[in-house]
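As structure tokens, one chain now follows by itself in the form predicted alone.
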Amino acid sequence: MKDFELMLAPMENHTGPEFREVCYRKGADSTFTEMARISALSRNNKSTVEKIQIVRSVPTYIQLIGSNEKELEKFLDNFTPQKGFVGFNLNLGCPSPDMIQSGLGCALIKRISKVTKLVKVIQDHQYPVSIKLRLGMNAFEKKKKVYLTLIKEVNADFFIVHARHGKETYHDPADFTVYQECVNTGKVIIANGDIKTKDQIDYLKSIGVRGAMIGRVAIKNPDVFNELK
């Protein structure tokens, strides 16, 4: 990882191989696939396997969503990295009611032992693993700082902190005040949410954040990565 890395966020129906390549050519240091269900990958589901294909050696993290270690083990036992693959990312940020009802996405943030087991399965297969999370499933979990507990107790390569809780929408401002305490854990922190200006990047660098993940702004303006550099 670079001293400060600019990442293209995973976004459903937007961040396919072509768009990832466009953003990489325009300054994104790394990109992420759309989230792929571990359960479907373990069954070798064709459309899900297509989601994690990497083309033209673009640096890409494969984002996974799921909670079953045996399914994860089965998938990884048969996984062969393509050129451009740089690691796996676990989705602990999806706020979709369907996902939460299934115990996935935001619902996993407070389940430290479960997340630890998933991380260990990936590490046992000798692959890098990171976590993308929100500040909790709701305002109560944010207040209890469940996100901070997870960052402190789980041994992942880096943590992408989307600075909203699961009940907040993109109309609610991201809470930049949480980043300092996340950095203070000593873990590698990447900021995510409402990042679009050079001043924001300078602030994040000044407090020790190691990168920024850009999403919706990049769809409208893929040049944003070079502009922020």
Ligand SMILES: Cc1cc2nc3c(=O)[nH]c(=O)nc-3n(C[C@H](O)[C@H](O)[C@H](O)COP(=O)(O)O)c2cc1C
The other form holds:
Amino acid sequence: MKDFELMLAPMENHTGPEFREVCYRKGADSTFTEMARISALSRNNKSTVEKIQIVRSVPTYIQLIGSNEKELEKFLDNFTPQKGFVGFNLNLGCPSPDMIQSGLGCALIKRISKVTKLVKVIQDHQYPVSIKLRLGMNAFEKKKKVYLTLIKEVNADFFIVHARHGKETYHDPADFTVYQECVNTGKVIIANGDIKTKDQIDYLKSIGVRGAMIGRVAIKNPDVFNELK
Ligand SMILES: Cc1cc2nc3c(=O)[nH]c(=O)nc-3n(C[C@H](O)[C@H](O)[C@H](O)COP(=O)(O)O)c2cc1C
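Starting from the form predicted alone above, please write out the structure of the form predicted together with this ligand.
Up next: the whole complex, starting with the chain shown before.
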């Protein structure tokens, strides 16, 4: 990883291989696949397997969503990395009611032992693993700082903190005040949510954040990566 890494966020229906390549050519240091369900990958579901394909060696993290270690094992036993693969990322941020009802996405933030097991399965297969999380499932969990407990307790390579809780929409501003305490854990922290200016990047660098993940702004303007450099 660079001293400060600019990442293209995973965005369903927007960040397929072609768009990831465009952003990489325009200065994104790394990119993420759209979330792929572990259960579907373990069954070798064709459209899900397509989601995790990497083209022309673009540096890409494969994002997984799920909670079943057996299925994860089965998928990884048969996984062969393509050129450009730089690691797995676990989705602990999806706020959709279906995912939460199944105990997935941001419902996993407080399930430290489950997340620890998933991380260990990936590490036992010798692959890098990071986590993308929100601040909790709702305002109550944010207040209890479940995100901080997860960052402290789980041994992942880096943590992408989308600075909203699961009940907040994109109309609610991302909360930039949480990053300092996340950095103070000593873990590698990447900031995400509403990042679009050089001043924001300078602030994040000044407090020890190690990267910024850019989502919606990049859809409208993929040049944003070079502009922020
Ligand atoms: C259309 C859309 C699809 C998204 N799909 C995913 C996804 O598959 N996995 C994920 O972790 N986050 C997903 N996100 C969240 C983004 O990765 C990112 O966390 C969010 O947009 C905040 O960053 P931004 O303010 O720079 O857009 C999605 C967001 C949008 C708008």
